Structure formats: structure tokens, C-alpha cells
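Coming up is one lone chain in C-alpha cells, specifically the form predicted on its own.
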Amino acid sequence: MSALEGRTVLLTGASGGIGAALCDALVAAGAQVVAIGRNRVRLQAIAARHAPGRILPVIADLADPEGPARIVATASQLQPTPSVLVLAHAQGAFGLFEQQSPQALQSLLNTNLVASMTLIHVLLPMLRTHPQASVVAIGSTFGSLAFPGFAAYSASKFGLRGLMEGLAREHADMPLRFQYLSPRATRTAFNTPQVEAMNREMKVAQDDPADVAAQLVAAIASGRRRMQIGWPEKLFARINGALPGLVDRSLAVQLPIVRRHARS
């Protein structure tokens, strides 16, 4: 029997490419999913794929101060209350840093980092009522390896990784796990046409969202604290931590390609 059987999972970003695939994979693992997102039509379509009650759509904008409160109010009425929080929402930001507006940078950090911090903070009391609970952040390779054209996005994901690592150590003597799981490039609408064109030119491998979701759910169920999906991304992330100069030189060769697509 799956470790997620009979448990309730709060999933943000549920209407996105990876989020929708996660809904399917979590239900297949036996969980009830509170699917949180901004796109009502997409959430209803996802729920319609499954038996009644397996997916509960909740329309909420995490950038709105009322969003977390709406999520807590919904979660507190469920039986059982959620014992797993999966943060799969994200805002993209491909482009040269100097060409991004201060407002766009603020929105990026609010969505990718501050909203996650806020939601974790308000849900901790509920999660602690369970004998076993998990907070899972769906990160990115760029949370371990900063990439040109993604400087601000990388900063938000580095921050999210630091948050999860710090919380895991802060709760090391409690039955509450914090997991940071990182997909590599995935074939979803999250990628802009410019990113897709750059990935093709640089021969970047892209995974199917269903395959990614299956790996993520397996890691959630097993309690794996850290995971980087994909090779050679897994190797590059480790090299960047130990010998960042090697990565500097490798990416410098590709910088003209990145700049050309970022300016387009």
C-alpha cells in the first residue's frame, strides 16, 4: 500500500503542466487532492478525470493576501485534514536581468518565495497535528545551478531551496519532513517560445510531465529530502556546488546563444 493512501494533499499550482500531472499521480497513489490554482476551467477539467471527491478544486491566488486564508479555511473543514503540502506553483522569468522591471522582479519573488513561506507558516499548526506530515517544494535545477537569462528566477529558487533546507534542520527532531525536489526542463506551457527555441539549439533534454510527476510522487511517499531529476543535470548541480569555476567556463561558451534568445 502506498504511503499516501488515504491521506489528504494540498497541491498549489495544480492547473499547471507539472501540477496537473501531479494531481493524477497523487490520486493514483491513493491520496485525496485539494487542487489549488487560479484557472477554474482547468481545475474542473482535472477533477472530472477522477472519481467524485478525489480532487477538490480550490480557486485561490497565492499572491493575494486572502489566498492563504482561503486555503486554510478549506483545509480545516476536511476530514482528514491535509498532512501533505506540495508547493508546485511558480512564475517564470526568462530574460536579461537589466531588462526586467522592478515590478516584475518583485512579483517573481512574491510568487515563488514569499507566497511559499507564508503558506507554510499558516499551515504548520495543522500539519503538526498529524503523526507524520510533509512539506514538499517542487524546485528546479536552477535552484542549484544559476543560469544566465534566469538570474532572478534562479534567485527565487535558490531561496526556496534554502528555506526548505533550513526548515528541515529546524524540525529535525519532529515527525514533520521538508523535501526539496527538482525537475529539470519539462515539456509544459511554462516554457515560453523563446525558452523552447533556446533549449532546441542547446540540445537541452526535456521530460514528459507525467514521468516527472511519477518520480516526484515516489519521492514524496518515500520521504526523500532532496532529489534532482535528470542526467547530466544531477552531475552539473553537484559540480556547481563543489567546483563552480568549471560551470562558469562551460556556460560562458553558451552565453551568446542565451543572450540572443533572451533579447528576442
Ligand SMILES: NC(=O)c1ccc[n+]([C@@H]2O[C@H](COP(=O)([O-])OP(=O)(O)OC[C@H]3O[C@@H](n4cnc5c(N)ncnc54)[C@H](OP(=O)(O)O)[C@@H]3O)[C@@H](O)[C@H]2O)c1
Second form
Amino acid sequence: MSALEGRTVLLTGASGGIGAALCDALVAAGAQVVAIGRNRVRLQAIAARHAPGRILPVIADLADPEGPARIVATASQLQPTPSVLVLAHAQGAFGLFEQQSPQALQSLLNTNLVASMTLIHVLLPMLRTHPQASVVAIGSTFGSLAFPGFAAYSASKFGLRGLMEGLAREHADMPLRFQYLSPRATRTAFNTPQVEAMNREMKVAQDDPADVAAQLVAAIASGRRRMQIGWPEKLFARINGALPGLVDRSLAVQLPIVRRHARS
Ligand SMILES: NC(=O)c1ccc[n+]([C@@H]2O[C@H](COP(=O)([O-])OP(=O)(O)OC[C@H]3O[C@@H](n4cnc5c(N)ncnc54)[C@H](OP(=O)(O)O)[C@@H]3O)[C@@H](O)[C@H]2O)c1
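For comparison with the form predicted on its own, would you give the structure of this protein in the form predicted in complex with this ligand?
Below is the entire complex, every chain and molecule, led by the chain shown above.
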């Protein structure tokens, strides 16, 4: 029996490419999913693929201060209340930093980092009522290895990784788990045509969202603290931690390609 059998999972970004695949994989693992997003039509279409009550769509804008409160109000009515929170929402932001507006930078940090932090904060009392509970942040390779053209996005994912690491250490003597799980490039609408073209030119491997979701759900069920999907991304993330100068030099060679696609 899966560790997720009979549990209620709150999932942000449920209407996205990885989120929709996570909905399917979580239901297959026996969970009920509170599917959070802004796109009502997409959430309803995902719910319609499953037996009634397995996917409960909740429309909420996480960048709106009322979003987290709406999620808590819905979650507290459920039986059982959620014991797993999966943060799989994010805004992307490919481009040269100096060409991004201060408003866009603020919105990026607010959605990717501040909203995640706020949601964890408001849900902790509910999660703590369970003998076993988890908070899972879907990170990125760029949360361990900052990439040119993704400086602000990388900052938001480095922040998320720091948050999860700090929280895991702050709760080391409690049954509440904090997991930071990172996909590498995945075939979803998250990647703009410029990013797709750059990935092709750089021969960056792209995963299928269903495969990514299967790996994420296995990691959630096992309680794994950290995971980086994909080879050589696993290795590069480690090298960046130990010998960042090596990665600096290797990415300097790729910089003209990044600049060309960012300006295209
Ligand atoms: N795709 C990749 O190559 C890749 C690689 C590494 C990591 N990741 C990470 O994987 C996660 C999922 O990415 P994805 O590829 O599934 O992206 P996606 O298809 O673009 O989906 C993004 C999701 O985030 C939600 N979202 C964005 N802003 C929101 C807001 N203000 N309030 C509520 N929901 C909001 C969207 O909801 P609505 O559409 O309903 O507004 C959508 O469900 C993200 O954390 C991303 O950083 C992705």
C-alpha cells in the first residue's frame, strides 16, 4: 500500500503541465487531491478524468493576499484534513535581468517564494495535527545552479531551497517532513518558444511530465529530503556546490547562445 493511500494532498500549480500529471499520479497512489490553480476550465477537465471527489478544484490566485486564506478555509472542511502540501506552482521568467521590469521581478518573487512561504505558514497548524505530514516544494535544477537568462527565477528557487532546508532543520525532532524535489527541463507550457529553441541548441534533455510526476510521487511517498531528477543535472548541481568556478567557466562559453535567445 502506498504511503499516500487515504491521505488528502493540497497541490498548488495543479492546472500546470507537471501539476496535472501529479494529480493523476497522486490519485493513482490512493490520495484525494485538492487541486489549486487559477484556471477553472483546466482544473475541471483534470477532475473529470477521475472518480467524483478524488480531485477537488480550488480556484485561488496565490499572489493575491486572500488566496492562502481561501485554501485554509477549504482545507479545514475536509475529512481527513490535508496532511501533505505540494507546492508545484511557479511563474517562469526567461530573459536578461536588466530587461525585466521591477514589477515583473516583484511578481516573480511574490509568486514563487513569498506565496509559498505564506502558504506553509498558514497551513502548519493543520499539518501538525497529523502524526505524519509533509511539505513538498517542487524546485528546479536552477535552484542549485543559477543559469544566465534565469537570474531572477534562479533566485526564487534558491530561496525556496533555503526555506525548505531551514524548515527541515528547525523541525528535525518532529514528524513533519520538508522535501525539496527538483525536476530538470520538462515538456510543459512553462518553457516559452525561446527557451525551447535554446534547449534544443544546447542539447538540453527534456522530460515527459508523466515521468517526472511518477518520480516526484515516489519521492513524496518515501519522504526523501532532496532529489534532483536527471543526469547530468544531478552531477552539475553538485559540482556547482563544491566547485562553482568550474561551472562559471563552462557557462561563460554558452553565454552568447543564451543572449541570442533571450533577445529573440
Ligand atoms: N517545466 C519545466 O521545465 C520545469 C523545470 C524545472 C522545474 N519546474 C518547476 O515545476 C513546477 C511546475 O512547472 P510546470 O512546468 O508544470 O509549469 P506550468 O505548466 O507553467 O504550470 C504553472 C502552474 O503554476 C500556477 N500558477 C502560476 N502563478 C500562479 C498564481 N499566482 N496563483 C496560483 N497558481 C499560479 C499555474 O496556474 P494557472 O495556470 O491555473 O494560473 C499553473 O498551474 C514549477 O515549480 C516549476 O518551477 C518546471
